[in-house]
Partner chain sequence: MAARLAEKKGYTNVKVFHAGLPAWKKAGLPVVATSDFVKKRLGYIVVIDTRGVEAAKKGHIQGAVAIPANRVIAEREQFPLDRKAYIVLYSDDTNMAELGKLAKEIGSWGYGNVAILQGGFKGWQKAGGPTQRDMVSTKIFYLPRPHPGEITGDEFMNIVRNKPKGKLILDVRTKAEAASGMLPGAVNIPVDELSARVGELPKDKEIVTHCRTGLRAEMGYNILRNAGYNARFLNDKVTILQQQVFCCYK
Amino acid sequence: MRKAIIKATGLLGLALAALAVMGLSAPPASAKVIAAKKCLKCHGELKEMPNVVAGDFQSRSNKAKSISVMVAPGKNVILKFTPQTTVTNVPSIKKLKKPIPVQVSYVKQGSDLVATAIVAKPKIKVPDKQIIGVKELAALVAKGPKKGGYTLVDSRPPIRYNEGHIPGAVMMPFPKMPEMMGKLPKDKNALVIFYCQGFR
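Next step in my check: the chain by itself in the form predicted on its own, please.
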């Protein structure tokens, strides 16, 4: 039986990063990857993707046909959008809500950054029956993986794992999961517990 845990970070004393207050800044002078630090922690591939802005959606102006994306505390990037701008994981640009994380591909037109594609971070709902409570997890951890009959997976970035993790947890950062599946038990009925530091 596969289980997921989304509130186990309390065991480590971890807290979600606070979102900074929105500010405004001019668009960058040259085309390059512009991404919030928290995005880069899990999505290092962004460094190899030109003409991308990644951060938290802040606001939309229907009059100016633009959106604002926060990439650092006090620093927002303004991107224009057109009828051709595609949107993924939300029905439309109008449905983007602050502070949903977004990845925006763009082209530079004069001094404007024009969004060609907006991908919103998908909202994942873990069924209640697949969520394990902190007390139940703590009891299993006390027994250890072998006696407790479980595999505990830390899906946070390596830097977070190295800062501290639940005893017995296997490091398997979310972006690396496809190539690290060999660390999971082959028995499909085995109990596998995931925890992360998700904010959505």
Second form
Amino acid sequence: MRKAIIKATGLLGLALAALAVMGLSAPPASAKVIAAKKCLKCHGELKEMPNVVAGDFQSRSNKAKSISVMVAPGKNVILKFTPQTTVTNVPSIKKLKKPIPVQVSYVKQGSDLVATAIVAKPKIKVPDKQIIGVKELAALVAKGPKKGGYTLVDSRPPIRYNEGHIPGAVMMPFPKMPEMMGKLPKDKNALVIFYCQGFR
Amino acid sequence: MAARLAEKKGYTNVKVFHAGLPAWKKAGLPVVATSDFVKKRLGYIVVIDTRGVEAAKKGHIQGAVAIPANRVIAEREQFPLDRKAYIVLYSDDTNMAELGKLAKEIGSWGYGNVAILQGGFKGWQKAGGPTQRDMVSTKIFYLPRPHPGEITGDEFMNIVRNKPKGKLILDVRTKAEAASGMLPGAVNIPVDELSARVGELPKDKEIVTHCRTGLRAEMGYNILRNAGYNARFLNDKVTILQQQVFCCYK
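Following the display of the form predicted on its own, present the structure of the form predicted in complex with its partner chain.
So here's everything in the complex, that chain up top.
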């Protein structure tokens, strides 16, 4: 019995030591890829870029001159910014708003990660004639899909659809779209309207 | 992106509501929530049975508060202080016409998450959601669901008052802010110095970070967590005036 306890504590000690080593050798600044899975889906090149953090912009503190980038659910990386930090696709760091995906190049200074360049995900351009406004859509929704002759598709993740969607919208999260095409009308000339969390 | 994919599949009349849901809500237009969402968040959202007490007695969504539709606006004072609270209105069925107006009014009070239950009570029953008959409540009770790493205001204030041995309050505001008043027993390390000075903190205590608004506290929490510390943060406002602490009114 006593042996067993010793063995158990020994194992615990080992585990703790292993954790400590991991903590020391793998702080956020190590050469490991620091990128959200969803970013890596399209940006495989990130794996070859050791000094880059890629994920969703979360918050900015002017007092701490820092920004926070989410790279996994519940895991945020804090990076400092300086007057030399460059920003692309938004006018300034102040214009970065949650949840824009960003790619941040950094240098390590002591225990800090200092951002040198922040690249926000560029806006997707939609031709003007394809855009439908709030008023026009509200008028259609008031009629309902049948009378209005339209299919309204919510491309956001299921949790977003569940917590609140436009009345009559069909849930079709973008990554699942290829399998869910059957939810679209059979008539290829019918009006199909897509929406999501919106542009920034 | 989705629109491009549909076009590739041969759809010729594809439009994009580019402004998206935020613009829809901003225009005061109603959104609907599914029974699935309400089921998952039951207990941490405000569910209002707009059919009134008599109907609710015959069966209502578990934990819902019965306020008849024509009384909801008059009961404004009862609504939670937290404007981020989820508020779901329901009737027998979806009833957009009546509940849409109510949702718009409640939204205009600053609540950003107001929805109408899709399918109403009938839909709820069909979805197998929990119901109850007795104990019809007419008073709104709201308990926010804490996010991972978040500490509730009450628990935080308990630590401030009782200073339990296993907890340490870390003030991550700037030195200047801390100089004009700190919580009793708290340690100050500005968040921009934290990653360099994290070694000054004990590993055997739970560290609870706070700042003025909650934003830097969360950054501090992330730095601590990444460094292997046991930590939580207060996502709320803290003001310290002449030795008095004012907290948790976000």
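No experiment lies behind these values; they were computed from the predicted model shown. Numbering follows the first chain given and starts at 1. Rigid core (definition): largest C-alpha set, two forms, superposition within 1.5 Å.
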Hinge between rigid parts between these two forms (choose from G148, V126, P167, N51): V126
Rotation angle of the smaller rigid part relative to the larger between these two forms, in degrees: 76
Rigid-core-superposed Cα shift at G144 between these two forms, Å: 29.9
